[in-house]
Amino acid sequence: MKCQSWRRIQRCLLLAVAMLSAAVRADELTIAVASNFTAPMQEITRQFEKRSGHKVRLAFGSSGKFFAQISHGAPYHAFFSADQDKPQRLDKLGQTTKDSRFTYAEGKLVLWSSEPGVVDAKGTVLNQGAYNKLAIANPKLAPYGAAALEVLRHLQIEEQSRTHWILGENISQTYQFVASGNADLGLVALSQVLKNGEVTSGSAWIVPTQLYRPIRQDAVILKRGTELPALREFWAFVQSEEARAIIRAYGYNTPAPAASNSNNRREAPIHNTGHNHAE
């Protein structure tokens, strides 16, 4: 860069001390978070790191999985977990930071087929039985799919479709069952195949809620996080009505800031392409 007057010299001066404060300040973040929120948290961060400088690493996978590491120490800074049960058994070990838990998004599940027409709008090919392979998460690991298995067992179909499933270890790996034609149907998160208020391919049915129990999901600080103020500064962007808005655009509903706690509820508006289904 050329400075060849005072007043450049000046800027110049300016924006080089602007440069390295910000390199100083600067601090990497690394968190923990459940595979169905992989592409509003990849947005978010992108928004925080633009505005921020700080720099923040993610690793996505089955929060059974995040629990059992963070329990035997593995570092992340904080974890955002697709249920309320693990960031609050967390707590009770001690291995969170005071009051830092927040219900961050409310998540929903759909029945998903990448091919259109295969997916009804009532969901109906599921009673029908009309398909080879039904992928859902390991109930066992994560909670959408514990949802899912709810959701056959008020349909009634749990043991007629079981010699039809496929166990993903998470609900990213689920969801890649039926996105590469492994299996012709799952029972995937939405966000996976909602961006901006729509279902960007194949056939879906959004399932009914009162078919399963909430999947309200947590995000705690934990204690490696405690001190560092770019953490804090996390916090508060993914609490923004900037943040939320982007968790919205990927199906989710986002209980008040002040409420989270509470169980409160906001719909967020859901608009189906012309080749889906939704209810």
Given for the second form:
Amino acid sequence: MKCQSWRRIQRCLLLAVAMLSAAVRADELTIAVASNFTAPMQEITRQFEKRSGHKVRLAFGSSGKFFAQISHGAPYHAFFSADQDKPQRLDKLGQTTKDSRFTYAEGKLVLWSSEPGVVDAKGTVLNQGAYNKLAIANPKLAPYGAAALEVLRHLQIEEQSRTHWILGENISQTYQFVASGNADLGLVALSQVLKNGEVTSGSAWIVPTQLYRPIRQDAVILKRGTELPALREFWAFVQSEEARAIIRAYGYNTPAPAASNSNNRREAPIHNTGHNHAE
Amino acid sequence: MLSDADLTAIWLTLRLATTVTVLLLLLGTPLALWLARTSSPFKGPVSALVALPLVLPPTVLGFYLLIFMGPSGPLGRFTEMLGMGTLPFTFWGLVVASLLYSLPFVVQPIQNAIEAQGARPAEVAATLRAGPWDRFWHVTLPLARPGILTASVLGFAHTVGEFGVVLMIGGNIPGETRVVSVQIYDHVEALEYTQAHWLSAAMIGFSFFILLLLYRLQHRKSASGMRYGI
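Starting from the form predicted alone shown above, please give the structure in the form predicted in complex with its partner chain.
Then the entire complex follows, led off by the chain already shown.
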């Protein structure tokens, strides 16, 4: 009996040692990702893990929450925000790796209903007001919400649609409101309703990009990730053409790396703490 | 300090908590009475159902309520049939959610209080020819008063503190579903930490006060020999 349990302990120890030594070679990365980027990020990391043997743990949520957590020491190695403002602020707070920031994607909006035949090819359903609830992300909190508000302003239906608004705290909750049928319409991220480059369920109108400013999304390496070679590898991978093709397949634009780098430099004044975070 | 939006949220929260507490006392007291007196085999399962919100994460409750009250859920179909539309994103949707969420906080103290007095007082009243209604109204209920007080305070306070469920079914509509906890969340998400501090401090003060009140009441009751409730 005694002998048996001793053998079991030995076996456990051996296993632990084996796992530890494996961990030395394959790093584990922990990355915070804005919820609109969930699907493409899962695919990118799947490819990356296959190729590199490293392990990537992903946390999805709202950028505001991640910002608060990171500035209070949350153990993430990198952060993919839904906007440019929060990575910039983290830069200024000295929480990031110098010059790691780049624009990984430009998001697009789609007017979507989980029912077929509700949204027409030109989105006139919005003007006609023939709907009950319109889900948008909270414009104060989410860049996709701010863009949605811009669209409604452009179409001059901000006031008349206001009583129909249902605000999601981030874009995935907004999507959830529409997907569950509780809101008949919603302005959500194109990436959420796209599968293999096609809108496969319900009905949708891809909002023309002239109606809102581009939703530029920046990523940064955080202090904890600075020294990790695996993260450097990952950074190179997300900027590779292969990853950019995945990102585009989910309905994002991928701005040219050079162009995004040029507005990455620390040109913003340090004392700028204006509340333009919805941008 | 507190903005207009904050005050609207506070007012809405108080309205919600009051509505829920009143409804829960009306629905929870008969349920507690039944649970305290019954020897039915359903007592166990029903008690477990009542206590379920204590252990369930609010997101589970919110998730199922969103489906249950939505246009393809049973309750959603029913309310649509009545011409009321669906409940998510409305004040009454929050009321329904809070009723479930705060149920154990009201039922359990009342049940405890009734169980603690035992069957004896009602039996004595029966020998004096008091009918069932008379016994309930003039014997059982007054004796259970400390438990009912506890239930009201806890039900109210717990509804005020609700967050996860509201976030999932509320839709964040000012004056309709944006309660204090969601408003604080909004402030934090928008990096408006000062406003978040003010409102949070107000919540802490309020919660402390209400618990202090509760313990005062408890203490007074126990001093006079009635140790019921929590």
